[in-house]
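Consider the single chain below, provided in structure tokens and representing the form predicted alone.
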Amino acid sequence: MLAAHVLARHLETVTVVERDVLPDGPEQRKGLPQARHVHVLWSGGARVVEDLLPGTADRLLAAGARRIGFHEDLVTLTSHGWQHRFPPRQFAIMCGRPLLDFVVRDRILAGGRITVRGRTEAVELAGDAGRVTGVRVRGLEDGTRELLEADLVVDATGRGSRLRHWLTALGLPPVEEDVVDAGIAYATRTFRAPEGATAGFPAVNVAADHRVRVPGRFGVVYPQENGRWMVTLSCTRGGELPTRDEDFLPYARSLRDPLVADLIADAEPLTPVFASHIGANRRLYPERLEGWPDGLLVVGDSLAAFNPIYGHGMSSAARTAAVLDERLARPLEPGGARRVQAAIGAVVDDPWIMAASKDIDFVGCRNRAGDPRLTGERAALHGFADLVASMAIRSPEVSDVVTDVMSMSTPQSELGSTRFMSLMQRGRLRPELTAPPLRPDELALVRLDRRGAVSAP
């Protein structure tokens, strides 16, 4: 939708080819099964959305979304220990994916310049190796095939994109692809939260420790609209994901801390367990082709898809839309599509390397990447990343920079800057936390007084 929105700002007409019938409200739909799992819109992406669609954040919050300040409104057990709840530097918007999609879609389609062809799928590209001139589509109701001619075709078909096959059919060589697959799987269930908890209790994140050479297990409790908690449990390859309702709570108890299990033990479940095994990091490099065709661009998960537990997919898509908006402000000359595609590829590099480099450290990860940062240089980077992680949970200054990078508000290169190295040397370290930093009033709100509060100045 963001890609369509910016296209409509620069081109006469825009047609969205969509397999689903888009609902008139924040409802689940078949073509977005991952919407049943937790999503976060990091501040780096939220600011881009707000620039493109002013007022979107207010509409989301008015509909029940919550703005989570990092790290004040989040209780996190990282791989290296409990994170101090420092004053917020960045934020994330937490709500159901259907709500986020609907608010954005409703605002964009209200402009009237975008046509949505529902129950229609793209079959192949039209044109040749030098220029794409449109896309052939098929109606899913009657099988009718049709050619949609276009000056510009944008592939936003997601993880299931058939772009590599389509380009081969045009006579182009294979597009380079990197895959880092830790075997991530995730299972989600929605619960009714205790009264007031979605507004007054922090979000919870219990991560795995990659240094322990066993499959990783993760769990989160994120506030949603309508007084609900969305709880996602996940694992890397071999972690035995819970797919039955009766296995959900025992799995939560197997995490490194029982906080997630304690929170949901007496909560009313509102849904069964929904499971997914789609989570590999995958990236294409179309800009490396010598002869990238004019008239074609690729964005979103079609270009780079990440392990969902890091929450970077939507923010990355927003950033690519912003690049598209900027580059289309001037006419595309011959060869211009390749230059635009290279600029789009540059903005997905940070989330790509953040997700892929983390996943490589887990047991059983299958690395089919040629990126040197994910192969030969790993030994040196590994030790530095562990040092940063151990300091970020206890140093407010180090935590600020790390959070800026994780939220996609600051380039990852900042972690190698002279300023950051200086902070690493002189950063003030708070005492190590031995339990989740929860206040007495927060524990009382969720009826967990027995756990005891931890002072976290």
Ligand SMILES: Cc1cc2nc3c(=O)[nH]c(=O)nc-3n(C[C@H](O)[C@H](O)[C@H](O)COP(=O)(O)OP(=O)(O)OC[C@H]3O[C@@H](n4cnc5c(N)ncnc54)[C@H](O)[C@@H]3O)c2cc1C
The other form holds:
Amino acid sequence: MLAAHVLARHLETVTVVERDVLPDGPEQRKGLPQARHVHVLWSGGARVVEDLLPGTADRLLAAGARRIGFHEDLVTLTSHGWQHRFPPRQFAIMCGRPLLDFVVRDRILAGGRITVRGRTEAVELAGDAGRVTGVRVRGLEDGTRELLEADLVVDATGRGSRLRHWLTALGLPPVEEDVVDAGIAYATRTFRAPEGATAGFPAVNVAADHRVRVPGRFGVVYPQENGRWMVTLSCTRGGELPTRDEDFLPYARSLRDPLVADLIADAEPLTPVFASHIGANRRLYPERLEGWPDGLLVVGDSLAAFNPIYGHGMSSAARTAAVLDERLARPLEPGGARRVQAAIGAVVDDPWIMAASKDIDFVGCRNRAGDPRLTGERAALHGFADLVASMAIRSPEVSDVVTDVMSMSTPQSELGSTRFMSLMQRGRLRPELTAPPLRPDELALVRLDRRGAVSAP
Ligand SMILES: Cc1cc2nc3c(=O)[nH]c(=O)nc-3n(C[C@H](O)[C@H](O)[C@H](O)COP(=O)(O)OP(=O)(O)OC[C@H]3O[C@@H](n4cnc5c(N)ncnc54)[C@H](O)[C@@H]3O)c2cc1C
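What about the form predicted together with the ligand, after the form predicted alone?
The complete assembly is shown below, putting the previous chain first.
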């Protein structure tokens, strides 16, 4: 939708080809199975969306989304221990994905410059190896096939994109692809939160420790609109995801801390468990193809999709749309699509390497990536990453920079800067936390008063 929005700023007519009928409200739909699981929009991405579509954050908050300040409003057990709740530096917007999509879509389509062809599937590209001239589509109601001619085709079909196949059908060589697959699986259930908890209790995150050579298990409790908690339990390959309702709570208890289980033990479930096995890191390198055809670009998950645990997919997709906006301000010359595509590809590099370089350490991770940063001797890098992680949970200065990077507000290269190195040397460390930093009033709100409370500094 963001890509369509920016195209409509620069081109005469824009047609969105979509398999689903896009709902007239915040509802689930078949083409977006991931919407049944938690989705956080990091501040780096929220700012991009705000630039493209001013007022979106306010509309989301008015519709019940929560703005979570990092780390004040999040209680998180990282691989290296409990994170101190330092004053917020960045934020994330938490709400159901259907609400997020609806707020964005409603505003974009209200402009009236975009036509949506619902229940229509893109089946192949038209044109030849030098120039894409349109898309062949199929109506899902009656099976009719049709050619939609276009000056520019943008593939935004998501993680399941058939682009590589479509390009070879035009006679082009296969686009290079990297895949790092830790076997991520998600199981999600929505609960009624205790009165006042979605506004007054922090978001909770219990992560695995990738240094322990067993499959990783994770769990989060995130506030949503309408007084709900969305609870997602996840694992890396071999982690035995709970797919039945009765297995959900015992799995939550098996995490490195029982906080998630304690929170949901007496909460009323509002949905069954939804499970998905989608979460490999996958990136295409279209810019490396010598003869990239004119008239074609690729954005969002079609270009690069990541392990969702890091919450970077939507922000990255928004950034690819923003680059499209910038580049289409000038007319596309012959041969220009490849340069625009290279600029789009550059902005997915940070989320790609952050996710892939972390996932590669999980047991059972399958690596089919040629990225030289993921091969060879990585012991020194591990040592540095572990040092940063262990300091970020206890030093506000180090935490600020790490949070800037994680929220996609600052380039990852900042972690290698002299400024950061000197912060690491000077960083004042708070005492190690041995329990979740929850205040007595917060514990009382969720009726866990008897759990040992550690006052947040
Ligand atoms: C379990 C899970 C949890 C996630 N959590 C987060 C999170 O917390 N934060 C975050 O930022 N990101 C998260 N993500 C990633 C996020 O969902 C994606 O990055 C984002 O949806 C990408 O947007 P997109 O528009 O590129 O693709 P999608 O949102 O997948 O949209 C693709 C669209 O194309 C349509 N389509 C597909 N094929 C065709 C076709 N052939 N013809 C016509 N239409 C077609 C589909 O119906 C769909 O509407 C998560 C992903 C998963 C799997």
